[in-house]
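Only one chain comes next, encoded as structure tokens, the form predicted on its own.
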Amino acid sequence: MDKTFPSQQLATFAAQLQARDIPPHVLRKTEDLLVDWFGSAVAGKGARAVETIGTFIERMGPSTGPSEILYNRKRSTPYFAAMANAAASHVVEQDDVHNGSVFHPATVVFSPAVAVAQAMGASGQDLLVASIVGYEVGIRVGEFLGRSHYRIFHTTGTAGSIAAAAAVGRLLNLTPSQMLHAFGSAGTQAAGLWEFLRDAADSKQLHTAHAAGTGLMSAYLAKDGFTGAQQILEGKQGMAAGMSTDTDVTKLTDRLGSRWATVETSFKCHASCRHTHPAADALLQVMRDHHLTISDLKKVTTHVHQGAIDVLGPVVDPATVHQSKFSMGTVLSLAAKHGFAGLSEFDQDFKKPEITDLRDRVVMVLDDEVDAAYPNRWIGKVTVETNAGHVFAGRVDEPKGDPGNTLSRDEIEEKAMRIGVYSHGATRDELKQAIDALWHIESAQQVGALLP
């Protein structure tokens, strides 16, 4: 095959990346992302959608195995553990996001990579390298698929299938040719549609579980000689042809080996859809600057990009906690009340009259500046009208958690422990012990159980 094809170049990069090729700061960022993912995976305990997928896994798979299901302390095969952890780590809406690709890498990269590393007895360094491969590939595929793709498809489910295949394929030491076959098998199964938001359906957890399982299966199949489409991404009947109208094939190979997209990934502070975060931070800025409380707010206008309207617009009267995390009005009302929209705030308050009253006075309007900057920059702009007749404008150019306004390791650890304890997925001491080990995962000779 002509090796000038972008898919081939991407697959070759994924198969051949070595630890010595990766700058130390990229490895350290990957450890940060791993700890952040771990907290979310534990925090999935008790979520009905996650537990339902877990019940299915217990019926279909073995009750023992080499790989750890974090939220319930059970074991299974890498395939089923990857699915379970991918469902769990996406449900509390605290997992990371890459702005430019509008893609949540951790849930579909670490979930299969950790499961396979545990099964293989791979080293901690091997796990980090494979995870970086997953991030670098998945982010570029998400950028390649473009904004039109995200309007209908959940990129984490689609690009995530390729990302999972890349991470697992690197652990399995696939050749460049085998890696390309893995991409082909994963891409032909890629799925995930936004329609579920209109019905408060559980599909988002299925998207990540499916992507993790599909990618893992595709890599193992390729290892055993199973072939896949050679240009599943850019081919005439590939993903781009069927799923996008604005693809840019140059994104697939953008500065491979010199631009580390992994370090561009953002952490999430509020427990909600990332599209709500810029406006929430801008509102909080106005409230701090002018000493306002929720009772002072008459109306909040959020100036947003089209992607926010596409995803959040259908949610006007959220029926469940999870659906409320895709309601701009609910998120901003909770932030206004508590200064933060976290797990307990959603669980306890999302239907309280004080919250729903302000929720219905929050509106989204398309803003040309914000839309032009998106998805590379997620600017937060709000106009706040008060009951006293004042009008204030707020703006945040980098929401908390973005690379230019990132979380420290202390903040990442505190967040992981807070959400893990809140779900009763682990005790504070157990989480602390696990996180301490994860900070030093690169030196681990084998990736064993993460929880004691």
The other form holds:
Protein chains: 2
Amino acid sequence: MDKTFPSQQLATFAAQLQARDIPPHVLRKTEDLLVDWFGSAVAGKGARAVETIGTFIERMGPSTGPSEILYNRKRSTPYFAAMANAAASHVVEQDDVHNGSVFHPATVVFSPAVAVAQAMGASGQDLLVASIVGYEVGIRVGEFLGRSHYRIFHTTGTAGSIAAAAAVGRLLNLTPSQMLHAFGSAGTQAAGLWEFLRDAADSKQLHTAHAAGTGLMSAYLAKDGFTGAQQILEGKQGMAAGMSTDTDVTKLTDRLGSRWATVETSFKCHASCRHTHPAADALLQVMRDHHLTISDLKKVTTHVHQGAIDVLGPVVDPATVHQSKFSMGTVLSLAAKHGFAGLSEFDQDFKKPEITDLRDRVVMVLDDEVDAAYPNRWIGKVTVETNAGHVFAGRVDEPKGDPGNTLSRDEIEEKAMRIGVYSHGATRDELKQAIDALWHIESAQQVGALLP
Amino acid sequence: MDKTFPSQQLATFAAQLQARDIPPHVLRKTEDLLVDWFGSAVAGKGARAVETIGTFIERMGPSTGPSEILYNRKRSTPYFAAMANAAASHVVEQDDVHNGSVFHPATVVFSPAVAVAQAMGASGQDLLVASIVGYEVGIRVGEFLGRSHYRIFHTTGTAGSIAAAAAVGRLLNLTPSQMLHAFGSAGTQAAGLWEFLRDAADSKQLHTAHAAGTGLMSAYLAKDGFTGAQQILEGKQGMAAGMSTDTDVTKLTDRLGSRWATVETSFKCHASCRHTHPAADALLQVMRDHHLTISDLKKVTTHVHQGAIDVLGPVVDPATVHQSKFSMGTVLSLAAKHGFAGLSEFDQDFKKPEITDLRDRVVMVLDDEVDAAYPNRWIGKVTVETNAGHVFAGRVDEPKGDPGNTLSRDEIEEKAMRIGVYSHGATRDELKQAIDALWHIESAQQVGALLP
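Hand over the structure of the form predicted together with a further copy of the same chain; the form predicted on its own is what we had up.
Below is the whole assembly, all chains and molecules, this chain first.
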């Protein structure tokens, strides 16, 4: 087999990765990410966008099957369970993010991988290996597609199809050649546009469902001999050619097998778009250092990267809870009031005058240093003017949840239980029992139902 | 509702079109197109790419349901039947094409429309109206996306998602607002890249299945309140922004309700990429006029538009029957030998030395006149050098099957039966019985199974 082009090298890595090749800390981090994803998948319960996709799935698919839909405790075939869990695990904006690729791996990797592992009776170790394959591939594809891609396309939707194909393909034991075909089929279905943000539309959940479904389908098709383009990523009429102007092909194979992109993934504390987190943490630091409350704040200037302006800029008067998670002003105001912007804070307060008043006094300005560091580093910088006439500068180099400022297992578990219970997806006891089992997933002979 | 932007006007047209608004000749042409599509859908039987998608559908979906999969005589829910029929009806390269949009409407419109009509028990007239909605919308979206889009993207895949959403949305009686949401969901899932052509991969069937499935899903979701971007086509982070550099927004609403793009659609006689047809017909004209046989031909120069070079250029030594349908040399050689390049001619002869010898003596050169006329007119121009030392020029302004040189109902019926029987999808009697009913579909109270 010709290994001379990047897609081929990436597919070969994806097909051949073994547990013994993976350092223990990468496996442990993957368990952390799995637990974190599980909480988000359960927490999707009740969200209209998720439930509507669920209704379609029930109408079109079988109502029984080997795979678990976490938010509604139903079952289906892996295809539909993957779509449902992917829609659900992204909606509360608490799922993980990889900074350098601006890509949310968990929702598009674990959703199909768990569904297929359940259908196959795969081992817990196989699930972890396949998930790492999905992370390593998806992150590199996101980095490859670059900033110009992200300006228009939701990378989690596009790179997500390839990530899902990689994870499922590894579970199905695809050969390197089949894996490359799976990439071809996934890439030629890759989609997801940011236009929906302007209207607070439901598309973000559709993007993750679409990525999970098309990626899973591509892997199954490849197993059965269906062929795809060999160079769907870097070819002359492939994704780079059609959907990006600044791709960097070296990113696709960047230190495969030695750099573990999986462990670079960040957890989200605030239940909002990641682009708001650095500034929120910098504001909280200023408020702590100078003992300020929300009523002390006159104006907050956030010094941000262009990507934040592209994604958050259109959201000036958020109409829904989900859209308000893409409003820099709303997020900072909720953080200023509560010390944290979580699910209940958004639901209860996003339209309260106290919040919208400050929201409209939060501005974003492009900052050269922050923009140059992005996307490898997400620096938070704010300038805070107080009603008392003071001006304070705040800066956070690693927002909470980033690898250098990460969550402990206790914090991850607490977050998953908090959001799962809040959405009435499961009881605290059920979640605790499920999470206890997930911490030991590596030794499971077979991946069964996650919820009791 | 704000009707001032083009997507809204298009969605409103799609939601509100009534049978009484449609001239009779448009309804009759739609019946012609339906019969032509039916033949192609049956003729998909046995194609590996189609059967592999069928296997996935059987694994993931219910094996019973109200909707008919034509090539294998099975049933499923409308979602899966739409995908299966869309994969099947494009594979033999005999389905229709609209010149100006370079878009194959039938496969992405009738496949979901028939599946949903069967599930709903819709009337034949409703099916025709919904199909016309799909054609009118999809063609305009294809024209809007333009030539730069088609250079990288398979317009049938991308515009196809919107076309499928429009047709299904009309059957579901979406309001104008819901129809616009359906467009948003379909457009944000729109995908399909030409890269697969280089490798003779199976993606073309996946593109049509994907368009039919995502479009259908988008319409059902919209009916249940799922929202999409209002300006997925023309918005700043929509399809035009991400996937084209020469969109023309006036095309989206071009003479809605007075220009019937449906009747501009061409039938395909040769079982090959439409870009080969004008030259094939021009060659056949020269051969007829000068009484030539294949052994008289020394060299054939085809004078073509850039789109032909983009799509056919990568195919120099076709490895499969399907890829050979994208080889200008193969198509012209088969036409020269048989007077026609149909399914059996490709299957039996595409690798024979007599064909490959001439194939390698067929060249494409860009022609300014042909390129300027394209895509509204597909002019065929060839220069033929004979072994006897003569040089002849041939020209066809409307290749056979174009609206000005169309097929009679007898020819349409004969073509559908020929390809259906050839692929063993049904017997001649079964096809005849089905087609007889389709000619009277307008008066059917309910659309039932098409095949007896």
